[in-house]
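Read the single chain below, which is given as structure tokens and is the form predicted on its own.
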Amino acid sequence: MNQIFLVNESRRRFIQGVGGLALGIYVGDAFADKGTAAPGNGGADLLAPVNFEPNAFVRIGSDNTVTVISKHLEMGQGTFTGLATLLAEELDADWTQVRVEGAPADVAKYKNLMMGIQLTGGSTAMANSHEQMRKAGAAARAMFVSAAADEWKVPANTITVVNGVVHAKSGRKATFGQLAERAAKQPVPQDVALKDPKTFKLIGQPKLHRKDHVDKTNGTAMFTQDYKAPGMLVAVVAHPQRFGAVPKSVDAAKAKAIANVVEVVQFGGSAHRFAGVAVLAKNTWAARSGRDALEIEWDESQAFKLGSAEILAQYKEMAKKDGLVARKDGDAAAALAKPAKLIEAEYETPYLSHSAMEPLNCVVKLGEGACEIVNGEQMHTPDQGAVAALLGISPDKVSITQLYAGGSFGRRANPQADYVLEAVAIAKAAWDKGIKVPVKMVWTREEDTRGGYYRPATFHTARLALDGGGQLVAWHHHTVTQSIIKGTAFEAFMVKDGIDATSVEGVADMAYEIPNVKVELSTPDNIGVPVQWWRSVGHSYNAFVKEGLIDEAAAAAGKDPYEYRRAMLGKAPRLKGVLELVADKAGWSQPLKPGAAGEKRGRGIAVHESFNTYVAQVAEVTIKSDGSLKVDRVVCAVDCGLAINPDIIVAQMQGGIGFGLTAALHGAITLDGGVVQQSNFHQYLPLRINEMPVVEVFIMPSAEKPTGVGEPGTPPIAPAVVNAIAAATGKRIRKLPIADQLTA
């Protein structure tokens, strides 16, 4: 099988300066005993590396570059810096001469610690990744230093490591490229010590310049979309209105009398995977044209029919009845029997489209029993897997080369592989009839909006009980909303008893001290709308529907929100002083400046935990007098543990927030009769530069584990706005999006 390589100055120069050290770290509780490190060359064959096994976590070349493996796709939230900088920290590189490159789909060497599989997801990749490659950087620093005292004959610890060079005290020193050779001659340390904190050069530094921002800033990084190899097709595909409807008779003749039009090729699909027909041409343009001129009949007899309205209506109706517990403190019905004050509510949200800025495309070249892939590359183990199932291969024989995402919000985690498999199912369309060259399948914008596996709609009620002290003493929380993991690999094990931990997460785990908490889950299974996770999973509306509710018991008892909140969170320090840092930095106690004639104002409080990332936010708003919303400001208080990049971090947060507002202002997909309503951004309305507000954040001082921020900075802003608007307006808002419900 040919090798689909990527070429580019940074390989270049990678491969003319490997004749170094290559290091390894082995993906466990203790190094890999595997001897040593093969000796190098001293650079006379600079073609050929010296590596050592089983894994690469850097490599360092006789050019003084060193270059850090990230297990972990960079799809925009920072993952190549935040890994890059934990090894050289304990590497003492310098920072100017360290690159990164994407890992190949290799589980053995390349699996996530908290999943066991090889996936970028979950907000874990620094929470996954912080000891291993702080270990790396050590093991190889320390093999340098080994080498340096071998050579100079000089104790160990007289011997110091700044900025990739290695000096003695007695004024001798050499680089890292200089020392390659007989570094990579060392035995890989078993066991390394780690640096103290107060020590750190490159952890928590402020302006550490991202590893990728000069390349995607020259137009040289390498997205899918900027992918070309020898011979390649583009494909774009033509796919049912209908989820579900298959093609029943194809008239091709148009598309295939345009030019650069090569094939137009069929292709089935499966339960969880399009059937569709594809067009095979030599540039993109054509291939659209060539699309969009077929003539295509659609057997819609299996299809998914049902509208937005017949949807709701029947999650209405499963919520009157029983449904799975999924949490159970006390007895919150008879709490409820006879409250003092009692809150009942009903909550909506939609189904969101992801809308990354790189719709979905993927690259494939079939080889005799292989397959290659090039994407940006989210689910390594589960894709491989799936390429292999259908191809009827195995797994090691779909290799698959790890570029940039421009973005993801979940959707390249598909655990269907959905859009992996539509291009490899082109690809072996196209092989069938005798083509047999790299085929890269490219979704328009409208195929990303209009192609299901969306954010799934939920409909809450809720039932809240108040003593005569305005405590919160009952909380009957039920939703219906379908499963994003039912019917997955990841069933085994994030789905017990038949409820869907995604379901039900940040209100079934929920900090609040309540003592009688009832949360229930209805999971329909009839419903053929393609649904998987979405930026923050369920805490996305389960926060909103918490946090509006904490809001409405506060209102009930006549309390202050962000006071009513603190008292709850005794036995959640982390939770309580995200919100003390919010509220102080905000000038919570502080009157809000008035608007303008006419303009009314509000400021809303929401603090929330996911992915043991603890993320409180305040919202200031202004309605003016024709009922349009501004959120003029966000404050944002964030507890990640150690703070590895805080401009990453700051960066994690406004982005978080920017994509929620989009989501809480705006964001909807309808479906009417089975068919998705929304195209384009002119339909399904991104958040517009003029909309977004003036956001601070403020990064709590912590010396825990660093954890996730590519996901938590979502969760809070949505009940933040509206806990804002009641606070303004005295209207409460339970359904999402606001859109115009405060001129209706």
Second form
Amino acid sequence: MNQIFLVNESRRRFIQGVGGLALGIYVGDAFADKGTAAPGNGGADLLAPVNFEPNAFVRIGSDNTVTVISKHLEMGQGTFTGLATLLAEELDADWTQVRVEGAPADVAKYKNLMMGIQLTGGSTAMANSHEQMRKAGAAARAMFVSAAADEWKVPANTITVVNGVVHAKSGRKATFGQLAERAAKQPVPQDVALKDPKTFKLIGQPKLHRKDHVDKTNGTAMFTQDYKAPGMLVAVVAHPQRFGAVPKSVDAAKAKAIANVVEVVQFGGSAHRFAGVAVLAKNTWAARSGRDALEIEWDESQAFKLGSAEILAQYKEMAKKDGLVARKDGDAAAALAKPAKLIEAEYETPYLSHSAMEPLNCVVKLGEGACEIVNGEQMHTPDQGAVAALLGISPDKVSITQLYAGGSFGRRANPQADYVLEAVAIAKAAWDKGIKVPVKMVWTREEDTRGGYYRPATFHTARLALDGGGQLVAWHHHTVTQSIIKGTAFEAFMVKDGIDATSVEGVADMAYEIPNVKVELSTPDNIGVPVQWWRSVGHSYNAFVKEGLIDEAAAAAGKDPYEYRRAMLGKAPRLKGVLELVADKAGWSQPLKPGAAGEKRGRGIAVHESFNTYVAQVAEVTIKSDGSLKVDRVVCAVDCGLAINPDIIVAQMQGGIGFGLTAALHGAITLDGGVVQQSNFHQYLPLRINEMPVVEVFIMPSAEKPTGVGEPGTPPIAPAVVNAIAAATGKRIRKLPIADQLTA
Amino acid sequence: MIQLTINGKGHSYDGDPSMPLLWFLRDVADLTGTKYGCGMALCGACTVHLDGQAIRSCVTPVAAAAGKKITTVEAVGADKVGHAVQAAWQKLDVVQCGYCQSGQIMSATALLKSNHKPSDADIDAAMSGNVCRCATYVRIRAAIHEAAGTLSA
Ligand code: FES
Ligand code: FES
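Would you generate the structure of this protein in the form predicted together with the partner chain, following the form predicted on its own above?
Every component of the complex follows; first up is the chain already shown.
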């Protein structure tokens, strides 16, 4: 090994200087030495020599490589690229010299500044760290400048940095790599000035490529599923059919007889995760065959046994009684007592599985009093704590190597650390039997689909009053749904007076000017189906209800649904802005082109704010004479503040729309007697390419602080589509998925 | 003993002949670019070429591939069409999480080998077996057209 590691003397001062920001300069060629790492993942353990503090957002090698350390998981939303863009912009690096690697678990260094723990979620990756990453880049640049000034004996203010090369007026120049060692000895600047946005070269650049666009197209990108370690065994699990059941007796004889099966272990569960049986084998197929050969009798005495129909019936009863009041403006009851027009409606949405393409999995490497997790890690701090608690060791003995996640949509951020703890419990059970090797637990698609932690099912009643002029004067909305937050570590700050803020988000805070609003929430506590956040969380169903109802009101008033919304958004300029933009781009003022004979066409609009990002969409649909539905075109306008990576914003709107369309058209997890009825993609239908509409995305120019785009594209699509169906056919869809409601 | 030719290299295997090719590729041959998504020919993540045809390796027993030429995403770039597809994917930044994309690229390459100028409808028909939960479909369509364009240029 041929490395020099310099620890900056001024580090401590520097850390204080920029509020938690840390920066290290690395000189050497460790990366070249160990160049087997696929850029962007798995690098952390390859590049962590003992005398280098991984307390940094950037590392610059003498080989001229700029390595940006991403405290956030790359699960598709472009976080690696976004964070690197911010840092490289202020560093004046050349985009081609920048690589990204995932940060290890270290809350002091890598916490989400909006949450205080290390976590990727809530569409916060850019929102919480844009300034932090820019400052990290600017500080590094300043140190290169002073290093060059030192060496060349010229004033610092005559030095420029262009595309990773430091220039003096004289024409003298040096690369970052050449200056790295000297830069590391420079005093760390106390106060770094950030660029004037007018001079941005990378931020806002539409042609900047994603940092993961090559390794994800040639098979080299490493996901947890792909991870291997010497001696590693693969564990495939048997879960009970019903949540809360536990193994009573296990006959593993047939499983153990299969070649390459090494061991069968039972693992205990908890109120929050499965108990079950795991088959450990030398390869995945043997483990799976062994799992299928297990004979298990389950104790279902504590299992949850209600079905979807019973759950819905209970919710309907609950909606008839008073709920907790999440919002109260004026007097909705009085206004509803004598309306010129009254709308009464019930809305319903099902449980939804995240069903990321990479089924859940996790690698565990146990040592004496220590544990390493290798995972598409979305929630470092809580997982680290949970693993430590399970093993009875301190959290600093749990290290995490972050790999790419093949999607998550929220599922890998499980507040109960369910699948991570399951993997650890399996590795521990094997360890206790003397099998002290790394264990990769993999769920099959079936376990993933049936694994719980769904987007909760919801039921809503609504009563809306219109005055003689068609104005909305009262809105009384009652939501019934399980809380995703109660019983988790997030309860203290996300549940207030019994109200889980996520259950009513998007409705309790809606911006429409309505004088009398009452939003109530009822939260059942007897439903044993585990629930969790799912891309856009409560907005995923509340936008559907809110934007469906507004459309119903516009129709009842005989008004254009765009104008009707617009008139009520006087105090919400950014929502109004995207609404106007989408109407303009979609050609709302022009009539929609009619379909062929027998076809009905319609156009629907919806606008919604989530995660401080504003999105409006227009959907155009065609319904054939047989009732089949095609979403032809979606026009989308988004205001997410400063557009860091415009092309990724476009991609996230496209993807968010497609994800929301799966839920709008097909998605439903249902239970019968507590048993989940879907297992794989033939029953839990994903949107396919033939169902994907043309999507046009328009970004509102903005100098506001950047906000997230991973989730906000999803909420408006379901209401835009059902509103389009209503426009085409007069049929109002109030229950998702749409499925066969148009043919039935 | 089963003899396989994967990306031009010979492999022999004497294990369970009913093991799906997918697991041979991933666990034995160390070619992890080919992905597991469903195991039931429902998602296309495991798509590879068997004598030039796109197949789902999760439901293809190793034995069925004996004596045939297998190409995976790791080597598809050596082929003119495969290379054009990868280049188009990179140019248009198709990927999001990336997990489905090996399968998408293998299916797209097989499509372009048999149809040099596919329409949107041709693309929908050929690619509807490949699920992308990130819904990169808009770009997949565009990238296939892009690759078709570079190949005919
Ligand atoms: S894994 Fe083979 S088609 Fe899904
Ligand atoms: S890119 Fe994530 S599943 Fe296709």
